[in-house]
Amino acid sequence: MLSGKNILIGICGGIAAYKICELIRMFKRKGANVRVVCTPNALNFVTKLTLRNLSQNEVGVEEFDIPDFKPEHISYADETDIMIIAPATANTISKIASGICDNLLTSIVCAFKKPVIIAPAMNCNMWENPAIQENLKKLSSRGYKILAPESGYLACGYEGKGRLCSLEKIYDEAAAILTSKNRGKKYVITAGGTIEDIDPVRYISNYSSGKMGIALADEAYRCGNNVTLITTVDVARPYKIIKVKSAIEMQQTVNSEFEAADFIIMAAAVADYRVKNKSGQKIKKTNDDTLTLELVKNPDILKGLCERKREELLSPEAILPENKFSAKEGKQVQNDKIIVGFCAESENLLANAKEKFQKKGCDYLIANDISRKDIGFSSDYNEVTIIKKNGEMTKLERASKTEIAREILKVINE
């Protein structure tokens, strides 16, 4: 049931706009509060009166029609749990991808910080246009959920891919997000390989692309969670991004985010060592055939987080899960954080992963084989084994990192 859920449906100017009337009814039958915003051209295909009667709310069209002195694009964004844009035209998709806000719908999307589902519908040749595909890829990378159109006979007389996907698919995707247990939580996720300076022009690092950590952050965000991504790679996303460089910087940032977190997922490849005395100036080449660098261990961030969690559990203020507050001054203490580590191995994957799991003390450990080119560094695919605290193991066969991320989130939310 979707009782109490607030859904915003954005309708663009395409022939499939008439189908959205039934989608509104589907959500209303399940108790959701539905609001509708249309582009001006959408009203050429469906009337404002019809949409108002079905949704039992006023329909937004004009950007500066402001009731109660509230900017509409901000109030719509603030008062909604999820936004669905269907049918999404090539024009509106391109505007959103470029950050153009020239009508109420595009202005709302720009201000929207919650899950957005985009269901495109257009002529098959428009769908295949490289510019449209590039814009869709851009939106997907920013955390928008794209429900690809279906193939069939199109209103323009062509036959091909471009029909709006089924209403059931749109409904199921939105309902899954709105009713998921994995929703409304605070996720802190790390990504990328840390960089340890040798001098101003050289450094020690690794081949990590950050794709797995970013995929996890994207999926957590799509499920309606508060996400903070701590990353060493440049990335543009609608959720909070904190850019760091070294292991020390990552440790400091993760520690500062620890208190508010429900889930901490350490997917970054943190350098084990750093240069003990990095040079403030470029190290010049000499006549010697060798150069010696003295390395020192970096802090074990994952182990430190697990120890901090245990210390909180053993503190006098700690509470059991069934209690609400500690005895001391009624202070609420969070003791149910889930800490997830990653283990990248090139040999003896499970044996090394189990040993690391025992040493770190985390709740879950994700083991992946970096020796395989089809799932290793920089690949868009992965295959992992999830080790749980009770000793159980779940293997996720090779799939896209997005699919792997989705399954990991399901397991750690069981």
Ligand code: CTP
Given for the second form:
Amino acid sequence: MLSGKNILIGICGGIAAYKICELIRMFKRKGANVRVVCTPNALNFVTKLTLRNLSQNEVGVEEFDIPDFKPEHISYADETDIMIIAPATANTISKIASGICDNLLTSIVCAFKKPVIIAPAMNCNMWENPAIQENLKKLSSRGYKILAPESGYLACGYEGKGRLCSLEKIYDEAAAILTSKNRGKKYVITAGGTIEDIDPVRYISNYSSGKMGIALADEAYRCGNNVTLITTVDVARPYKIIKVKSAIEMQQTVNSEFEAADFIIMAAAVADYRVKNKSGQKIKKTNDDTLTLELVKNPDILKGLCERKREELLSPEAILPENKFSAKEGKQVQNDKIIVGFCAESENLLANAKEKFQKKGCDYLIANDISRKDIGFSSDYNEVTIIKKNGEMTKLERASKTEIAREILKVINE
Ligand code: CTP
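Moving from the form predicted alone to the form predicted in complex with the named molecule:
Once more the chain from above appears, this time first in line as the rest of the complex follows.
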């Protein structure tokens, strides 16, 4: 089931290190190629010989162990599909969160651009330390998958949270990522509200926080996809980020990414209008009581993308040589992209959403109610209805934006 998959297991210096011997066997039994790297402290708990025999590969510990034309941490990163750090100690978690590369394991993580699962294990007081919790939050927000420890009797004699989660949980999480259909695709996702300048100090925008688009990009990345996030908000992630400001800039950027994309998700709140004559200088107050700004319509990016997809599907060049086609309805077509729109409504959610779906011509429309304070704009939660081309609707009840993103990706990959 996992043959051809390359798994890198990073072991840190904690007593749970001995359990990882069994984890290696679980992956090996399913045909995966497993490589192991250890922090020097991990070898106080397990031996290099045990790990080498179980993985049937050399075990990496020191960064400059094997002379190679490629630095070792880079070749490990390049040759691996997924990295699992278990047990992850408080020390290594904090180093990864700060980008410190003082051993082979931390250097590999720093250079690693594919999914990483972190399974912490430590004393319960260390687990509760706010510095450790903050670092875990940082890592989670950067797309690392954290498998929280379980509560119970700890090796140090304490009772509490800190025990490594079950090996089955680590195995299942990794296997789900490695075998998912939603893998190796190219996602282009937009996020945030566009900013339309009035003059050098003022602008028109909206309350979009960008959280839903970022959650979608994080989830797509975590599943092993190539992700480009086009965003108006500042965000640091291990995948490609393109910062834009206005609707026009967003349109140009999305258009230039269109060709390579398998999925385009327009989660951004694009301003429908921009100022017709943007002033180069700060607009001065006058004696008049009113000021009129003339606005012009912005292009509808989503609609334009859907039209482009349709045109390309109908063009004679859509019939391609055999090595370049993707089969759809029995035809050889060039363009099999899935285009997803969002629909922000403050009233008559479903009626307006259905109408918008027709107008835009996208493959899926995700409708959300922005009048509610407990979901939507700025909130960490959302509740949406996914409208599909066949008219079918799927409601996703209120959940964190991460969970909603996971479900949306599942539906659009069906
Ligand atoms: N959208 C877009 N370009 C625009 C406006 C919206 O690409 N100029 C996209 C959004 O990213 C979203 C979808 O269209 O995916 C719907 O956006 P929404 O603001 O709900 O609808 P509008 O088309 O702007 O219509 P209205 O404001 O009248 O509801």
